[in-house]
Each structure stands twice: as structure tokens, then as C-alpha cells.
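Take a look at this single chain, the form predicted on its own, given in C-alpha cells.
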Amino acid sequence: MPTKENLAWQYYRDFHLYAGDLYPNQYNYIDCLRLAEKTFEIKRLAAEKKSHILVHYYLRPEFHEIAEKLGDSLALSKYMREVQAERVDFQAVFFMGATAKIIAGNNTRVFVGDSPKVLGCSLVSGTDHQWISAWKRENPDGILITYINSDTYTKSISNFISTSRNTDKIIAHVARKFPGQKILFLPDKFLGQVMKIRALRLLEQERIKIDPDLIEIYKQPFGGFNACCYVHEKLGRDSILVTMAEHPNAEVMIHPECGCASFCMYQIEQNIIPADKAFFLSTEQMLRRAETSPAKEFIVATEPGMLYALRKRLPNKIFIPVSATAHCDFMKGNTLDKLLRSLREDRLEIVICKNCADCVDPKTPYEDDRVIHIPKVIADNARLGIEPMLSI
């Protein structure tokens, strides 16, 4: 391993080279030296605690550098299950750590850097549980498909859990298995609109016809949010069109949560955007597409933290953010100082509790400055929807 001074210079070079436009004026040499010192301490403590540090793409560059595994929420959860770790420090938003804990059960201790409020998500805070309960009463045979970017309670009352990679396949699977039954997808309306179209196409290829109205997309405003990721909502049709006009030869990689996603799909269908130039991809799929595509220039429509990974992995290709400033404050709520505290003091740990007197309301289970609870009955019910997701 290099010295702290050498690592600081490496950070200074890489952060400016691959992320200077994403985090302007945020990484001088002194900052990088402090980060290098923290990196040494984190690696020492992680080895001592036998902790695996898992990091989401949307975090700051210094997290990319310390990650044992870098990925999207599905890739990180699968990796955690494969390595069967004693301990994981899950660096992402809270619901992702909670999902990982549900998958691992009591075999792995899972720690997060801060509370669910700080490491939250507009999709979680924007979910109206009363509205969902009313929908279920009105549609007693209805099938609830919930995006993995959701709270544990919503997962626990769902029939299926999906990701940005497989939502279309899961909608099609449910339509085949439960013909004529109403389907509700939530909580992301932009992802839902794109995946509904793709699911209907999958069914058409199999010569299966269903009433499109049977597939309902959750669009309920709640909690100050609009049934979508507040960051991806900013990446609307105007921003994508401007960026494409400025870079006419670039391939376009669009996360299906983006506000521009359904608009771009319509533009492709009308041959306004060439079909071989625009791709709807999860973050993990973006990396694979960029690696295998002959294109040299890419427009990236997602949270800009992803670009550091793309640029560093593929330095001979050019990656242009639709917005370099549309950062997720929840993801960026993670810091190396918080990770150090977790490693030093063994907090905050996600715990699956059984018959806990403190967990009165399953929607808001107990938490303090050391632990965050998930009631066992909620975890067990959520797992029923999560496990099929991993194989579809």
C-alpha cells in the first residue's frame, strides 16, 4: 500500500481528473491528505472487525476508493450473500442496508453510517401507506409489485419486489401467472411507465394479450414528493435534449427512473431518437454497456456519482452528465467520519428483533444511536418478495 502522502496525491489527481466537474473546488491536497489518513484507519479497523465495506456508485469518490465491492443495490446485496460475511458496513441509503440485512438474516451483522432520516430516500418518504391500504381493499385479488427502492414495511405487504433491471420481466411474469388480475407497481412512476411499456412488449412477443389498464402505476404525491426519485426527476426532457444537441454523436444511457425516460422512449418510437443510440439501463448495466459498446462518447442520465466509476474504469472514453449538479443529498449523507465511527463504536447496527416491545408501529420501528430495528415478522414477509426477485 502507498504512503499516506502518495495516496493523497493519487486522490488529488484522480478526483480532479475524473470528477472535477462533479465536485468543483472540493478536493484540494490538504483535503485529500485527510482522506488518505482516514482511508488507512478505515482499512485497519475493517481488517480488525472483519468488515466488508460495500459502496453504492452514487457516493463520493473517496468511497469508491475504499470499497471492497462497488455496485448498485442489487449487486451489493447479492455480493453480501455470496461472501457470507460476519460483518458488513453498507455505504448507501438506509433502505438498501435494510434489504441486505433481510437477505442475510442473522448470519451477518449489517451497519450503516447514519439514521434512516439522514440516509433516506424520496421514494420511501413519498410512499402513502394509507393509499396503498385503500387500493388493496378495493382490489382484494390485486398483485402489488414494489420497486426495491422502498421501505421495509412496503416490501412486507408486497407480492413481488423488483429492480430497475428486472421490473419489466416481473410485471410480465405476474401478468402471465395471474391473468385478469389487477397489478399495482410502486413507488416510482417514471420507472413504472417505462417498465409497463416494456412488459407489454414482452407479452406481445409471446402473443399474450392483456388489458393495459390492468397494470396501474402509483402516481400519488405524498410527503412533499411526487412518486419518484427527486434527483432523477430533475433530469427532464429539456435537459436531455439540450445535452443530446450538444453531443450528437454520443450514445445515451438513461436510468429508467429519470423524468426524461418515458419521453425518450416515445422519441425512439417516433424515430426522432435513433433506437441504436439510446439505452434504458440500471447503473450496473450502464457500466457493462460502456465497456462493450464501440462508442467513444456517452451521455449519462443518472445521479452524477456514477460518472466517477465510469470515467476511472474507462479513461479512454468520454462520459457527459445530463446534470453534473443533480446529487442525491441522502446518498451524500455518508461520510468517512461516519464510517469510522461505525467501525470504532459498532453503530448503527440494523437488527432483526423478535416480539420487541419497543416496536409498536411496524412502519416506524425502534431506533436509537446504536441500533435500528426491523421486526422479524416484517423482515420475514419482505423476504418472501425479495427472494424471487434475485432469480428473475
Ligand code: 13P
Given for the second form:
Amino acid sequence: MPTKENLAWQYYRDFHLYAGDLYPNQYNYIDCLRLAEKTFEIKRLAAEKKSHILVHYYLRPEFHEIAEKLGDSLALSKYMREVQAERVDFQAVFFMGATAKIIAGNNTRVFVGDSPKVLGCSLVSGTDHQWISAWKRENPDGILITYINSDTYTKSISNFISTSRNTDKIIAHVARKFPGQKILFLPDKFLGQVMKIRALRLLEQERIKIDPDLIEIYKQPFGGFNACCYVHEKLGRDSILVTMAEHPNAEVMIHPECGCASFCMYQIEQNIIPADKAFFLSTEQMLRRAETSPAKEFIVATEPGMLYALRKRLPNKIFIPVSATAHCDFMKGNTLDKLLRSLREDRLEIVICKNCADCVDPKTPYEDDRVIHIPKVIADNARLGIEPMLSI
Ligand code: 13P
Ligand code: SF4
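Moving from the form predicted on its own, what structure would you give for the form predicted in complex with 1,3-dihydroxyacetonephosphate (13P)?
Expanding to the full complex; the earlier chain stays at the top.
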């Protein structure tokens, strides 16, 4: 067990070495000493409360250091299915914590660091329930595939939930299982376009022909909402082209939520970008690709939090962010102080309530500064779509 001072020096060295360009002037030695002290206290309290700390890659480096499990949205969800923990402190955005609670049910208490408003997501706020209801009325046999980046109510009225790692496989699965039926994927327009093309390719390999128009991506053509991730939208075609021109030998790893995703897919199809040089990957798949690829240099098109994990795991390889400043304010709404408060005061807990009188509107269930409710009927319906996500 290192001393606080030793841990502070380790933080100081690693945060500068692997993330100095991502968080300039943010980690002096005194900051690192404070973080080291909080780390000791968090570990002590987590052991006392038998809590597992789960962390998404987009969080600050100090969270990577305290994680029992660091992962992408699918890996963290799968961990929830397997873990036999009394308590989990889920350090990510709220929809991920809520999904974790729905998977765990009453076996595990799940805590988050702040309210859904602070730990939000532009995809969640870009989803229009009224529009979805109208679509369902117009397409009574239609199948709704909803990205995990969505609120619990939307999940509860969906047939399938997917993540950045398996949306293509889930669209293909639905097309096979429900031939001729209309499919709507929502809410991410960038990811949706890429995954639709990939799903059609999967089906083509199996010689299954389907009308591409049966797969609709949630996108209003004339103004209105166009849901996307406000962070990945910034990683558009110009920024990726400039970074590629600056690093012509680098392999390119693109999160499918990126604004440049369809453009890059088109360039790959036209052989302008060689197919063995650019890959669409979830955050966790980026780690695996970098580990196994013979390339030494990688352009990384995603939220910069991921760069710390890549550089620390593979210090002999070079990782270049398309943007070092495109941080997600929602993910970065988590702090060690908030986690300490959760552990000390047992808040904020996500609770599945028995459709209580306080939860009058299922779209906005009850919350205060200690608990956030998910009505049982909503959790049960959402779970039906989440379960296939964990196995497809
Ligand atoms: P992952 O599925 O890669 O974790 O992505 C989640 C997310 O919020 C990306 O913006
Ligand atoms: Fe949502 Fe984008 Fe933040 Fe992910 S990075 S949580 S998609 S706003």
C-alpha cells in the first residue's frame, strides 16, 4: 500500500504523462495530493460499505485510478448482470446508472454522484416522446430499437435496446426475426446511419435481402430535432481530415457517434480511406483494436477521457486525439467529492418503486436529494429490451 505522498507523485506523473494535453494546468502536485487523500478515503468507505465502483472511460483520470471496473456502456451493463455486490457506485452519466439498476433489480443498491440533470446526455434530452408515440400509432407493427443513451421511459416503450458495440447486430437480428416489419432506430442520427449500413451488410453476407427503407433513423428532415451527441458532433469531417493529413501513417479509430462517421464510411467505401486503416469502434473496442493492431500510431475520434486509458495501457504506442478539448460536461459532472458524499451519506440512490403515488408521470418520476425513483412497471418493461442487448 503506497503512502498518500507516493500516490500523489504517481498521479502527478501519470496525469501529466498520459493526459497533460487533455487537462492542461489542472493537476499540480497539491491537487494530486488532495486527490490521493480522497482516494484513500473512498477506498476505505467502499470497503466498509462493500461497494464496487464502476467507471466509464470518459471520466477524469482520477476515476480510472479508483475503478473496480472501467468500461464502455456495454461492459458496465454486463458487469452489473454478473456482479454479486451489495452496493455499486456508478460513476458515469445517469442513464447508465439507471440501466445498471434495472439490470440488478433489488439485488444490488445502485448510487450515482448527482442528479439526472447534471449527469445528463444530449441524446436523452434530444428524444421527443410525442414524436415516438405518433410513430408507433402510424406503425402499429413497427419495432423500436433504442440506443442505451436514452431515458428509462423511452426504453420502456421500446422493443430492443442497443449500444455502440452492437446496434448493427441488433438491427440485423430484428430484420431477420420480423421480416417485412418497419424498424425505427433512435435517437442518434450519426450512429444510426453507420449502423444501418453495417446491419444491411451483415444481412447481405447471409443472402437476406431487405428493403433499406424499412429501417428508419430518427431524424426529422426539415428542421426540428436531430438528436446527436453534442461532443461527438464536434468531431466532424474537417477535424478528422486535418488530423489525418498531419498523421498520414496513423490508424483511425472512430466512435460511431461522431459527426464525421457517415463521411468516413463513404470515404472507406470509395477506397479514398483504405478499409484496413479506419475502424468504427465503441470505446472498449478501441482498446482491443490498439492492443492487437500492428500500427504504432492511432488517431482517436472520441471524448478525450478515453485517451488516458489508451495511453496508460499501451505506453509504447502513440494516441492522437482529433480534439483534446471536446469533453463531455455531463460525464465530467462527476467528482471525487460527490462520490465521497454518496459513500458517506448514502445518496443519491436509484430505487425501483412499486409505482408509488409520488410517481404520477412515468416520464418524470419522483426524485429528491437522496433518491431517484424508477417506477416498477417502467423498469420491468425496459428490462425486456435490455436483456437481449446483453447477449446479442
Ligand atoms: P460507449 O458505448 O462506447 O460506452 O459510448 C457511450 C457514450 O456515451 C458515448 O458517447
Ligand atoms: Fe451523451 Fe455524448 Fe456525453 Fe456520451 S459523450 S454521455 S453521448 S453527451
